[in-house]
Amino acid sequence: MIDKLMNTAVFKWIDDRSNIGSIIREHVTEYPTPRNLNYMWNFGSLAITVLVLQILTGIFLAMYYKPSAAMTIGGYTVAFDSVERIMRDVNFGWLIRYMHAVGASAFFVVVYMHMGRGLYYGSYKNPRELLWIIGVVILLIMQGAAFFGYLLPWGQMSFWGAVVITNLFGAIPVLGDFIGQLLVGGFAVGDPTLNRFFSLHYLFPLLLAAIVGGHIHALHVVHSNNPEGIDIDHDKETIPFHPYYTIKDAFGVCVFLLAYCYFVFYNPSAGGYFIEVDNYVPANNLQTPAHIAPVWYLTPWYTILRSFESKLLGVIMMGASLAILFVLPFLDRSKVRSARYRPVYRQMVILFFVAVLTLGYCGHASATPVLKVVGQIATAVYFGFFLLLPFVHKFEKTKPEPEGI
């Protein structure tokens, strides 16, 4: 279909004036790709698919949403009432909102899987360090967009979640109170906070789309890694991206959409993981919920935060847990990329994945003495992975790598 489109008179007219044909051939149709990529490489295209869905549904929701904490005649806030109006009165408003809510979780699922694949197969190593760093920037922007959007329904859980997180800035010496007031727009979460968060939540996905473009450009400069983690002969061991991987990615998108549509139509709250039950209750600044926790995709870092008695130390360690991702390419000094040929590293990666899942569970569940200890152990394992990484190559006996794929 792409070839037929490029042979039309209209496309040739545009190509003569923009050279878009050579760009498409270089970066899409004829882009050389390793011939042994498995389905773990589908999560990159899935992430782009979900990002487009999130931007489109977000634009439609913004047409009807009103970011105001003022009270209506019925006793609800304008923001909460506008969400209810979207759900009940706007044609297919319920569908758009559920697509956006489920899409937020889906976005983090595919991005976490995408990063996990990169971690396992060593896609962060030379010459792809910048590619990994841009990916971490994308993750941080995603988390910021998710946090800002979390407050917008102005439900009980979203309100108190924002109160807890914004209060953390007060633990930062000297500038903490100033940063907190700048973000909140005053001394407490209220109408100015809601307007700020709405503006930033709308801005961040557009910023994200631009950085994703830079991420793709960086990928096409250094080319894709492969499951073997070896450098390949681009003349003999690659195939064109189209039609081979466009068909493979399209199949992955279809499978993803089956799961996505199931949650959108049959289980949008996913047992409280996607949309908390408390968020169907209007925010009440005089009644604190019994259990305050962020959405599941932020809970690993929330667990790290509350694993320390000192509030300042918790904030520092939570920030360090994200900042350390930037230096990962420089910590791993092994010449072998893929965990297929690194037995010790493979066990470390699997243990790291288990630690992240454990942190996520502990952050979403009610705090108990046992879960606090479990969270502290998982936090130690999380940081231990990065701290041990510079020394693994000294004692790890790697398996021989293949000469080609």
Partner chain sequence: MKHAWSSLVFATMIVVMPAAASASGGGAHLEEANISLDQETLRKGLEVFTDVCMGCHSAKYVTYRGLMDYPEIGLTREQVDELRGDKALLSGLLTELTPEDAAEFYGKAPPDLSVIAPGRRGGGDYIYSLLIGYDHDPKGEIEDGNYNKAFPGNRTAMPDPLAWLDHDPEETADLEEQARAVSSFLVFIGDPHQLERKAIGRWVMGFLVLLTLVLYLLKREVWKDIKKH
Second form
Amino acid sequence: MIDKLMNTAVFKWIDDRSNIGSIIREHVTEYPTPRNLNYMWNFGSLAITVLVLQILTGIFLAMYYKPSAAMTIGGYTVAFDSVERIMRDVNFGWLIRYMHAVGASAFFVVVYMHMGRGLYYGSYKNPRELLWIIGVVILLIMQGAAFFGYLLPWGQMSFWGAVVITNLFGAIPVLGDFIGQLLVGGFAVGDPTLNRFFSLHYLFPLLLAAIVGGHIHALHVVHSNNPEGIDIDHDKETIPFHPYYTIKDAFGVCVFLLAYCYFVFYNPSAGGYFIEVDNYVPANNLQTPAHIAPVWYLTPWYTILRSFESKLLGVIMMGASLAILFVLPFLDRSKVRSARYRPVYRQMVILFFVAVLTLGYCGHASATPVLKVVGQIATAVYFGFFLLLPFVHKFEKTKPEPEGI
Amino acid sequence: MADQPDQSRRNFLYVASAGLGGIAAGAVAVPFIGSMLPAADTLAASKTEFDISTVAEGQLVVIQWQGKPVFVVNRTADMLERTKGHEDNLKDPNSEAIDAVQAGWMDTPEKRTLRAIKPEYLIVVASCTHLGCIPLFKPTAGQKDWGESVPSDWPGGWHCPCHGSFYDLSARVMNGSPAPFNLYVMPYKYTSDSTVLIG
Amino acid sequence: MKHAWSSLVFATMIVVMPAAASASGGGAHLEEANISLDQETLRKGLEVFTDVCMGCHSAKYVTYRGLMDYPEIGLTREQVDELRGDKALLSGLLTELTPEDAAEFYGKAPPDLSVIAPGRRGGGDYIYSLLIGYDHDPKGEIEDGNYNKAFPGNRTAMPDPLAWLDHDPEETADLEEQARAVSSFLVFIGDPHQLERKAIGRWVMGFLVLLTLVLYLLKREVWKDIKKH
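Follow the form predicted alone with the form predicted together with the partner chain, if you could.
All chains and molecules follow, beginning with the one already shown.
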């Protein structure tokens, strides 16, 4: 079908002037892809799918959302009112808003799985270091976009989440107050904050789309890794992206949509995980909710923050836990990529995943002395993974890698 | 590839996937496009009540209905008289051009030419049917008050400043105007002797 | 073994999420409200809401017109006209109690109830438990009418709206039914498109199952070329 389309006169006219045909052939239809990719390689195309869904739903929500903290009757604000108007009066507004809210969480599920795959199969290693680094930039921008977006409904969790995180930036030495003021735009989180967060929440996904383009470009320079983690023969061991991976990705998107639509239509708040209960209470700058925790996708970093007695140290370690991802490709000195052939690394990376999940759990639950210790242990494991990496290759007996895939 | 794949099965699955995918894309478009249509609360605010007794004889009042301007004119006997005698100069003297504005109450020839439930109270959307400007009210006859801006046989009515359309005192468009239709008569009804519900 | 770790991740998530949810639920034990969104219950709940709750609380996002337009409630124009008196059709269900007076009488302004059900842990069950949770403080510290078993901290500023405390045992069933009905009403107005959402969801899920199946078959068919090597 694509061949037929590419043979039409209109397409040829465009192709003569843009070379689009060879770009499509080189990067989509005939793009050589390893033949043995497993379903963990579906999460890249899923991430793009969710990004498109988020941008699309976001554009339509922005047609009705009003970023103003001006008070209205009943203790509400213009912003809160506009969200409720979307939920009640706008045609299918409830659907678009729930898609956006569930999509935010889905985005992180998909991207975390995508990163986990990269870790397990050594996709960050030479020659894909830059690809990984661009990916970490994408993660940071996503977290920023999520943080900005979460303020917009102007509920209690929106407000207090913004208070906590802007104060957190305030803890940075020397520049802290300055950055805090840039974020807040006043003496406290308020109307100017809401306006700039809305502006940035609209900007960041567009940045994201551009950087995702860079991510894909970098991928197509160094080509996909594969579950065996070995360099492959680009003539004999690859298959064209279309139809094999287009169809496999489409199937993956459908499986994803099944789960996504289940939540959108039957459980949009996911019991407070996707839309927190307290965010249905309008923002009140005089009363902090009794139970305050970030949305689930930020809880691992929140636990790292809480694991240290000193505020400054907590902030530094939280920053370090993200920053260390940038240098991961240079910490790992092993020549072997895939955990399949690295018995020690395999144990380490699984322990690392468990630590991240534990951090996530501890950040969501109410702080108890036991959980605090558990969180500290998980924090130690998190950093231990990175600190041990430069030395693993010295004692790890790797298994023999196969000749080909 | 020793044995050939089953091409008909493969083609069927291709067509089925493409077809279902197309349906999915169409279905997704519905809520998004639907969301851009007026919201329920906007539609709910679509009616306007107005007390016509506040309009003095011979006076024109502009009110708002659905965010659009509406003319309410209390026509004097003289003004009603001046809606007659120039039928040949009108594009649509009997309000027949648009089905939508042939309201149920337009059941007599007189109501079709006077275009009002109560003859003296003309209520029309104040947007020129050409490109939407608000016509100027020039109720007196002839060029005495209006100079060359109106023709010498001016019976009184509206003159659109944007592109020069003319309407008579029943808001019927005159020949030679760029506007294609008479000013619209929106749905309205009297809920009491002096109250109209517009919309 | 290939997917060992991914299964591990999923398994852990499935175990951890409900555990975390129950941990964050906290608070007092809640009675099961048996929320039901049928028209009879919702109309009864509306009646309790306008007769009792609206003495102090508003639900500003629910308009009188909405009571006609939402098929789940589906009042006629006449019924709505009788209910609203001289208030506008597009006005929300607003109490006549001003926030200033409320603060003077009860110490603080009663919250708007439009999104009270999604905005409280336990939702409808919590509201139900609260309405039938008035009791004598076993420790004798909190005075009657302010002591509530379901309220976090047990001291509530809301005076016993259904006169539950020390009620005639014969009235128990009736009061419980009122509490259930108004809880259901509040669950409904918290998200008035929830039934429509679930109804549409059935079609979407059904369609997606079909599409997934077809794509799975297509994927298997096309990949036969590769697997043969």
